[in-house]
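Here's a solo chain for you in structure tokens, the form predicted alone.
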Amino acid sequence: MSLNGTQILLVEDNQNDLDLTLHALKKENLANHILVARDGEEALDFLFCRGAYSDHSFDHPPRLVLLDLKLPKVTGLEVLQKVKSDPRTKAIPIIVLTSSKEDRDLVNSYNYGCNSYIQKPVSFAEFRETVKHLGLYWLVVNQPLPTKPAKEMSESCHE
């Protein structure tokens, strides 16, 4: 898979949750272009085109980031804060998908700019249904920003 074809960046360190999410997305035919990051540092490397992803381009962001909060190296909240505070990445939709029931995590996630906060359901059937709905909405229904830089778009409107 080409990195520029990534539609979903799934940031998850728990193998069971990773398997469930991938299974649910595949069942709904929404898993064609998923890149998995196993920790917050790898997610930031991909999103900011550095390290192993230095050949990647800011011109081809993922359509959606599914972000767990409890991650090794760099927490999900730190990832969220860095992505949403940088003009090159702040428009990327980030869905916090977490098992955290803490109000503090919910409030901080929205304060840092998440687009949605979903607590992972306990049952497999509910989890699959949740992933199905969020995948359908964000990848099929929702209109993403064009990948063309805003400056180019405003210039092309005046031609």
Contents of the next structure:
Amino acid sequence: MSLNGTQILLVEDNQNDLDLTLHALKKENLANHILVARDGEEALDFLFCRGAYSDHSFDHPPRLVLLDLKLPKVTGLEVLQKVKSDPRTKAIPIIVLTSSKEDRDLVNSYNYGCNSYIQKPVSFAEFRETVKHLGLYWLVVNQPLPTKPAKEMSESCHE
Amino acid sequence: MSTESVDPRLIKRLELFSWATSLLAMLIGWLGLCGWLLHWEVLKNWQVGVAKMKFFSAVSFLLMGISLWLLRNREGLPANRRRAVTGWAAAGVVATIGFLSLGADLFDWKFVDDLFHFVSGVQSDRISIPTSSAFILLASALCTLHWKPRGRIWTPQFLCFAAIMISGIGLLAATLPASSPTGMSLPTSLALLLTALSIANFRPTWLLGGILVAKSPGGMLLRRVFPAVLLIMNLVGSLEWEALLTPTHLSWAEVVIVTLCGNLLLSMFILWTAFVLDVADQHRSAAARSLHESEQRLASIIASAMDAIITIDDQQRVILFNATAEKMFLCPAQAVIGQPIERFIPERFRPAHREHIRRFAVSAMNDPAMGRLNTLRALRSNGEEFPIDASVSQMSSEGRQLFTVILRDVSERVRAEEALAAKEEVLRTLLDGVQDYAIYMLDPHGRVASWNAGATRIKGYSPEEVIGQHFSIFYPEELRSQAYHHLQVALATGQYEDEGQRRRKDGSLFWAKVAILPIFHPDGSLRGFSKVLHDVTERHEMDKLLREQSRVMDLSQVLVRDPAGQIVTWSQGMSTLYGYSRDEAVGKISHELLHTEFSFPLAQIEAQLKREGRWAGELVHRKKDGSRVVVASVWVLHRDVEGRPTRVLEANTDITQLKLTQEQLAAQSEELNRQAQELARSTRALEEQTRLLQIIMDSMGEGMVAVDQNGKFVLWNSAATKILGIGPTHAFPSEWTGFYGLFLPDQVTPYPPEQLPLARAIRGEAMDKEMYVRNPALAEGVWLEVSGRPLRDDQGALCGGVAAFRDVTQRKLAGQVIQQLNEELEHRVKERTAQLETANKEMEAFTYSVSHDLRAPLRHIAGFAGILTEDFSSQIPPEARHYLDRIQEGTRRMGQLVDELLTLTRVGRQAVSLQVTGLQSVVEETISLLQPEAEQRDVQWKIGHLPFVECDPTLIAQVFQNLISNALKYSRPRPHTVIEIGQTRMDGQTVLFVRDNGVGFSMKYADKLFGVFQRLHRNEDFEGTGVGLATVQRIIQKHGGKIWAEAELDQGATFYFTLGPAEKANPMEAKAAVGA
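Cool, the form predicted alone is there; where's the form predicted in complex with its partner chain?
Once more the chain from above appears, this time first in line as the rest of the complex follows.
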């Protein structure tokens, strides 16, 4: 899988959650173009095409980022803030997928510009259902931004 | 033809005759048919002549009989349409037979023979021409039987008559010795005759215009003579001609024709005679009837006449006496008829009456229509005399003279006229008796028509002089033209009233009050005018005088008030004096308006006024502009005829100036006097005050000292000595600090002498200070609170200072302790707050961690168990799968529990944001959210009127969501769930409630209801975490309200809660209240 073919960026530190999410995505046949980042830093490296991911191009952003909030090194909120405040990346849809239902998390996430906020349900069946809807909506129903050179995009954003 | 001129018995008989003949004809037809069917020749021709009755003739007779029976109905067609059609069909068959036979005879239609043979199966001869014709005629008669006759023209009667004629020919021919040349057999002819007769008599009233059944001589003639003549003539003719004429050369035809013609002519003649007779009889009976009617009418007129009608003959005997006459004279007609009329005339008028009658008979002999009308007296049989109006007319009848008298009892009228005359007399007398009023009538043109004594007295004209004169002569010359106008006004408006000058006969003028009224005849036309005039000259003079007087009065300063004190009259003089206009003053209470200051009590003045009718004295009043005015006032009481006080007259004269001068003089002398006394008094008062002051000062707890400008103590009370331990000193202010041992609050620095409050007070400064005193005279140091104030004389110049001080040692010590305690408390609060903040932070961190970390492992357990179940189901034994399911269920519940616990803690931490919220919409929203739980269930929602309250809408929604969800949950076993949400008032406070009819609970456990993890039901029965109600309670408490429940096992539960603190203390603790 080439980096530029990535459709979903899954940012998750917990192995168990990672396994469960991937399992659920696989079941829905959505696991083919997934890149997993295990912490906030790695996620930022990928999204900003640096470090280990310098091969990755801004022209090919993922169609969806599934972001946990509780991450080592750089927290999910920080990732969100950075991505949404940079004109090159702010158009990438970010879905916060977390255990927390605390008001402050919700408020902060929305303030930083997340596109959706989903609390991971405890029930596995519900979780499966949630992942299914998520994939269906964002990858099938939702119309993504047309792929553009990053430069143009940043310019248009500055206008 | 009218119904009474016909004989119903005859109709019956003729109808019977019709039935009988018809039956007979049918019988003959039947016999003929039998003859054909049984080949019994005798029945076909009765052994008379050669001709036989034909088969179809027999059939036709039967058919005609049946048709007649079917069409039988008294009026027109039979009601049964089908019957009529059948009848006509039968007649139609007969007509067809007739036409076919006739055709066969005349045109030799062979097919007819074949047809007849085919239909009947009998070989029969053709029906003869006359017979066929007769059949056609009779069939037509049957079909037209219901046609209404026009006059005497009834179609069937002619058809039948023709048929009778044909049958006559047949009969005659049949009796001839030779074979019947007509071809008609005897039975056929007879049957034809009978049928024709039965049809003709079918409606006797229609036949020949009913003459046959008429009672008139015509009818009689026809009934009696006609059959006899025909019978005799035919019989005799037949026999004779058989015997006599045969040898002659007359052929059968000639015989028949002669006979028939004779019959015909005779019948015509008889019929005509009968008709003539009948018409004559009808005219006669009509005349007789109208005569009878007019007699009846006359008799009823006479009987019902309102007037008495009596007819007498020339012998003066009564021959007619009607009902009204009976009533009038109280005497029945039988007793009067034939008796002389004189019995009804009073004795004294009888001779005159006789003479009248005689003269009337002679003079009015040839003019009987002329009546004479005059009023007479009559006598009732009971001897009572009464007035009558009589009108007499006479006529001649059969050589006798008859007098008819029409009488009317006019007692009533006469009485009414007399009463009217009497009334008029009384009225006239009354009018004449009126001396003060001229009352007279004018005709429509204004001429005087009547004149009473008052008129004579007032105007000076006698009735003779004035009647007929135009009433304008009563007007002064220059006003005369108005007279006519006044009448017009009266006529137009129904009345004219005026007060003006009029003229007497002697030319003098006087003032008159006049009223003119038009008077109308009952038919609405003008009859004249009544005029009433009253001489008001005196009153006018009086008015003039009064007006002059009042003008004079007006200039004086006078007011008149009623007993209540209200001003009734306010003279111009008063207005000038006080400045109030009349309008402003009248109606006001005089003492209030003028702010009267009385020199004596008002009650005393009024008592004198009442007693003596007069009071005079001085009063002080206030003018409109507010200035005072002293007046000499005279009050006079006016009483009415019964002695009751009605008015008070008050005349005021301004004596202010006079008063002022007097007062000034008096005041000057008094002032001198007063000054001398004042001096003595003030000396005394000064001494008194000084003593008083010392007493007060000595009794004070505070130290009080005063110094003069030089610092010399002029005042020193005993408390000052007690507090300072030392008495007043003669030392200078700069030495006071050392002398009394005064220190600043630090207790060591001597108080700077120039800063001492008393020292500064001498310099004119006011100040409050605290200081410490320690000197050998005191056992312990004393804390003082000192107030220094400068002393000033009357002109405001400084003249010393005063200091007040008190011992505040005790308070000072207590204050120190309090300060110490406060500091400690503050410290503790800070410490506690820090702890609390730490705890709060920890708690927050904890819950955040719980939110994230406690759920994660649960999710993992559930997830992996789910994967196992899903992906490896084939490899897992069922029991293991069951356990996996239970693992998932357990984790799910744990997740729920975590969520609810988080909610509970969040509610605890969260600040309540109050806003006015409509609970109605909150409840409705909650219910719609919970609708999935209520689906498939019979749930009745009773939502009462809910208030608007100040609360946190999110939290309150959570409360309702918990309570309603519980209500739904615990009423699940009920087939019909009722959930009621409403508000009520308890102890003056609005209480909201949620009620269900569920399983309820025992009140024993009510105190456990709101505890965390406390449950009253097993999880298998009703799922739940035991956190919901705890959360609800926390929310309610955060709102300052409380929540409690009332329930009974199996009887449903009600949760009550309030929002906000109780408005007053309420004893809710008695209940299962768990609240703030």
